[in-house]
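Just the one chain here, laid out as structure tokens, in the form predicted alone.
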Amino acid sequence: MKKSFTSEDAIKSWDNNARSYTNNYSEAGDLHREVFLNPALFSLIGEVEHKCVLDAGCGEGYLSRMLAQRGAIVTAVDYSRSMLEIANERTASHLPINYVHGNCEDLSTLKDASFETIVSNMVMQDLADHERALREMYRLLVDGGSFIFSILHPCFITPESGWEKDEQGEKLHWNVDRYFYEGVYEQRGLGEAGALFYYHRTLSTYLNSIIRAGFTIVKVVEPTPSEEILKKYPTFEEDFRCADFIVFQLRKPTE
């Protein structure tokens, strides 16, 4: 465990490992996000089309490219130079997505109301202080508005889980562990990526601090594969055993 890890660490750990991260994404991101997260977050985003789209921590760009071909209208962030670059490199000079530096704990170069939705798709895990980005999507939003966003499930993604296996290397449970630790660990398995550091939080916390933000939960989802999902990855059956990743869709109340 680290003592002392910042916003700015973490960026700095996701500009180093920016293209080896970010190697072997499809245009649909990477195989977790093609199985799990991306129909789940298009369940809930609905209908874009000529809508004003904020991807808040955009990384490579996916996502944003994949809200353009829907017909939105896309502001896309990121705090990792080397993300932005790549993100650029990959898109389309015809969609309508505009890419700009800047941490989502402090984005005061946008407008108060200025999207009817945001999405934040992996991304208030590796931030310091995700009550002020919360409030700042908050603050982004027009009334009515939507954020969703989704995040490694803190019940069951923390710095202890992992698999108990047997003599022969077969999966017997997921183990959880330190669950109540709040702060900063290294994230293990991302073979040539390197390490990378999440902040773990409980999810009373996550919870809490929606609630103080102002916002309204309107679903909560912890996705599993779809049939479809899995004739094609049949190796993701093992992933009915426990959430990997929780997704929530919040709203801005109307006054």
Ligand SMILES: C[S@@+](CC[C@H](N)C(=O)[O-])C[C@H]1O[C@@H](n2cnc3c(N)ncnc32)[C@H](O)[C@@H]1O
Given for the second form:
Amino acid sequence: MKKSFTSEDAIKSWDNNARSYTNNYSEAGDLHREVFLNPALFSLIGEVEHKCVLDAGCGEGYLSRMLAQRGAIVTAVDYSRSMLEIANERTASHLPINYVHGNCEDLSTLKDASFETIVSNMVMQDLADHERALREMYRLLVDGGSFIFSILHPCFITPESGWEKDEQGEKLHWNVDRYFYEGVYEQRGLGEAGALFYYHRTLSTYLNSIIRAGFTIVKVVEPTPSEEILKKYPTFEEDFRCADFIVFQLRKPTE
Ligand SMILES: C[S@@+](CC[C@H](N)C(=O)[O-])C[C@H]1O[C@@H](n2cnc3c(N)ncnc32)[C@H](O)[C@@H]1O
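What's the form predicted in complex with this ligand like, now that we've got the form predicted alone?
Below, the chain from earlier opens the complete complex, with every other chain and molecule after it.
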């Protein structure tokens, strides 16, 4: 495990992996996004027509495009220039999306209270300083605005989690270990062009950081696939034993 690993280090690996990570994306993202994350995110985001929305850590921009197609005026930030290059390539010029290079931990080029909604899909676990990012999101929201973010579920996806399989390779159990480890770890099976790193934090660390930043928790979702989605992708039924993701809907209180 690397002890000192900054957001700048993390971004180098995102830059190297940007193409391979997003190669299999459709306009709904990858399969996990289509099956689990998008339905949960959009159920919490609600109506976005004419709203100013920030996509914090937009990657190749699929979620920004989905938001813009629903009528949002989108600012999309990512710290990886390679990701932004792909996002620009994949985005039709008529869509109202402003791609901006920036670090979610310090978005001082964006003004206070600029957004009614902020979405951050699978980014918080990539940040060395998630507390700073939460404070930035709070600053950037209007009073009463919503911050919706998803992460790998910290209770089930840990530095040492994975399938225990029998001799034939059949899945027996999903094992979890090292839950209380807080820090960076290498994501096994990801990072074709070099390792990708995530930060593990316990659930209580996330919850306490949310509270410290001043947010109210409105709703928490541990996404499960719908009946309709299971008909389309039946293998998810067999794999689905615990939550891979958790999604938070937060509100900046009104004064
Ligand atoms: C797992 S990908 C998710 C991308 C996109 N939200 C999606 O769902 O496809 C994580 C993204 O966060 C970006 N990222 C990592 N650290 C960041 C930081 N400090 N500030 C802004 N973006 C960051 C990476 O470049 C990458 O595009």
